[in-house]
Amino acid sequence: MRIDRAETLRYLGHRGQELSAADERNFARAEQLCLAAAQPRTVWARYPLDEDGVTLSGAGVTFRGNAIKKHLSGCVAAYVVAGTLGLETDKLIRRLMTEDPAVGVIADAAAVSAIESVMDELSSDIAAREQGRITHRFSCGYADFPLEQQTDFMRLLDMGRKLGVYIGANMLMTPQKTVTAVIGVRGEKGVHGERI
């Protein structure tokens, strides 16, 4: 796990202005505190896709929306994945927002960079397992992929028990720095012409 300063600045809406010495100190403190508080964990499951291209075979889940259907076009399987930084990161950000808001705002953005880094590492591991034949991550809430399908991820990945992640009535997850996504596995012709 790492924090990419450029990504943190992008999340903050930075437009290339020079950082002051005070800004540099705030960034360094926020990054250090985030890295110390984070307890990154991930979980994943791989499912074959039915002929419709959006139903996880044997899982009782069909992804809804044209965007995810397009995303999984040409795929024969899909990974459902999740990762979190844990509750201590949420607690840190809440505390900093009260005690030192300037650092708190930076810490919040730095934590987004950190969870993206965790998910990038997981994607790289999956790419290695699948000889690179994967799509990028696609999450609920993108385009017309319903946020309500977070509940399917919760069930399929047993996120409460395995990650300590829970979902509210508004479909937002706790801890807040948690990501779920679908990664498709592209098909290719096998030696006998079947898709593998």
Contents of the next structure:
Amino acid sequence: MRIDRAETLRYLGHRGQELSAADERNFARAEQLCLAAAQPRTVWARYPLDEDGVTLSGAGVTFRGNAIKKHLSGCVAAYVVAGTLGLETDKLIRRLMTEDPAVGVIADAAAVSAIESVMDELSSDIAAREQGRITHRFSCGYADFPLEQQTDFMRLLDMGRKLGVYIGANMLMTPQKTVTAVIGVRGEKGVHGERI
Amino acid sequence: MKRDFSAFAKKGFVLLDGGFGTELQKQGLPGGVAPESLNLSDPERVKDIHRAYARAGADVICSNTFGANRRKHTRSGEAAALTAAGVRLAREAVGEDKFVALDIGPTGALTEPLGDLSFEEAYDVFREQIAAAGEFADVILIETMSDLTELKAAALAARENSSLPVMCSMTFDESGRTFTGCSVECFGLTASAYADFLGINCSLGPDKIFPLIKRLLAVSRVPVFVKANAGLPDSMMNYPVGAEEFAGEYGNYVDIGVSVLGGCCGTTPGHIAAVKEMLSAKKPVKHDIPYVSAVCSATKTVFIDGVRVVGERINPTGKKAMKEALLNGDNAYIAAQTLEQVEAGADILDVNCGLPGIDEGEMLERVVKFVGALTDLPLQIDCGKADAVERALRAYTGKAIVNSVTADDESLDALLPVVKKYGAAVVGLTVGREGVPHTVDERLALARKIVAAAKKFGIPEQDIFIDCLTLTVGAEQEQAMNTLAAITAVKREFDVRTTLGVSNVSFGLPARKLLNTAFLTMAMYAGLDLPILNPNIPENMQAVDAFNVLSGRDAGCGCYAEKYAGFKDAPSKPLAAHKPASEGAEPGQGDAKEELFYCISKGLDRAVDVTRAALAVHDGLWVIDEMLIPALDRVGENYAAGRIFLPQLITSAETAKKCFDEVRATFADASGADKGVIVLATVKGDVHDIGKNIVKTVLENYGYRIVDLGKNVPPEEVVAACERHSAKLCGLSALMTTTVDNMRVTTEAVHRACPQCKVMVGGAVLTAEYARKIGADRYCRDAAESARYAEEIFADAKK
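Having looked at the form predicted alone, could you now put up the form predicted together with the partner chain?
Whole complex next, starting from this chain.
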């Protein structure tokens, strides 16, 4: 897990403005607190895809919407993945927004960079397992991939028990820095559609 | 014949069954299908597993209802139907020979303040499950909880809607913390009040749970049980611990006093049969309930095994600013008082909302929730009214202190049952119907009465904190020594702890700090455990630190040496004038307006000095209108133009706030500087409130009084706040597409009830067009924009 300063700045809407010494101190403090509070955890499961290209074989789950169908086209299997920084990060940001809001907003952005890096590491591991034949991550809530399918991720990955992720009535997950996604595994060249 | 589980458990070992979901998955249940749905779709398969465990020798069969709650099964009546079917199947499968446990797992949602599930809703979800189980169950098993608030809701729902015994279990990592940060100790201390058995289940194998069970035994007031996994599964979900090894490990549990045992994920009828075999060669080991005096929040335990400081600042008595903050719902002031005491080293915080003409229960509940969300220090509920105390205790997750009962039957009979029900500790004030005692013996007699009454209600001595009452030494000089002698006498006679408000002793005399610290030191030597004082006065904390050294509690003087390494006795010289900042061009000293803008835009503390200098020649309103607001406006323009970005905007706003505070201090009436009231909320269903908090920070620093309703706020609450404060402006935020519709509902409700109130909206997914569509008066893309709109509204209002 790492925090990318350039990425954090981008999330905060930074467009080249000069940073004062105080800003630098705020960034350093936010990043350090974020790294100390985060308890990154990930979980994944790999399923072969049925003929329709969007049904996880034997799992009783079918992804809905055109976007995910397109994303998984040419894929023979899919990874269902989830990662979180844990609740201590939520508590940290909450506390900082009361104590020192300037550091609080930076910590919030830095935590996004941190969870993205955690998910990137997981993607790399999966890429290595699959000889690089994977798609990028696609999450529900994007395009027409319904947010309601978050409950399928929760159940398939036992996210409550394994990650300490909770889901609200509006499909919002807590801890807030939590990501779920689908990663497709393409068939080998020339054997399109073949099961792995 | 009604089967009596508690009586059975008293007689010997109790063997619970083993894993259910993992058994089903082994048989090929797809991961996307909820196990409890089989209660209706494939009941025979469910019964087969129950029968297998019964044959293996389990005394208790847990129903397949772990996830059968309406948060997971949202169709109306579905959760209740699955629950009813589940307990019925368990009973049908095993007949009357075995006990059936109604199995209750977590809702999958997180409770407030971090999540969106209110305590009341959680309670109702579980109440529904308990009601649906009807007559079939013999015991209620609440398990795999990671959120102590949710566990409390489930256990209270069981207690208040059923006469069955209640078993409660949480799931911990190896360090003994749940995902929400709840420790084994916090669980044991808190849940002892609501359960007949406490346990640990899931997550870990029997070897890793063993040290955690020892910790639970050290604090639990009720018998302890275990339901371990068969170790940690590999990626193919194979569990490594076999039946014999599992049973062998469980032998160690029996030896330390655990007599109720079962299995969780990965355990099979084979595991349970092996445990049965192991138990046949053993006898239960009696475990005595430990003597532990401690209080806790959901995540922090404070053992009263030495002097522990109770911070007294959240109390309106004689404090005008706190009084106004409570009445106006000014959470920022209460937050500052909370954090300051935490920083100063308080161990416990007293919360008092005793104001005339208010609904004390409502306010106490609100403030306890607010303070409890800010700090993990345990709280002391400072109120003598039973109904208000009950509301606060119900809202508080942890083991709190109730301050206080008096030695009067009316007070004892009203409050002690509430203290007992919620497992709190209680302060017993040695005052009777006859008034304030004067001799040591009178105080001791009153303490005796309190201790006897508490024991009658089942409250042990370690949960009783006797207050021998501080009187004013200027008025009744001999009373100081009587108070101290009474402390010693009470400690000699009982295993209670003692508490005392210290500062009253010096009332009416000069140099009060001198007397207070001397009295505090004497009282600690006499046996005072819980001084109630202002931790922000350094001398108070210094006296406690010094006492800990001299009494030998601070072993090797380690804490003292570390804390006071750089301590200087004499007050340091006045700080040298601030050096000019090294960054950027400095404006000329003569132009105060420019200089203030410069300082605010760079976030320099010197802004306060510039403000102070301006106040020497101008009145406060002039400084606000001519200097501070124009400076903030320019900061806002710079932000809009992209010359500064978000963290810099906030730093500027925070600096401006310090200047505003400086100006406000010059007003006789603090409200004189208020530019108006703005109500802010993140709408119902949404728990992402960072945007709303940024807007709040900026608007506050423009001089508006912000009524911040927080996140996940129902429309009615927004309307009520707008009405109560006659607000002219209300700001709503929502982050997710799924919650913006609640913004429309809230906007309409506000417009209907308060036509004078404008509604501004913002949030990541909102657009100006959508804002228009839902009838909002203005879309504000950022905090600076909302400040500009507020200026518009309140300028119009002035005309």
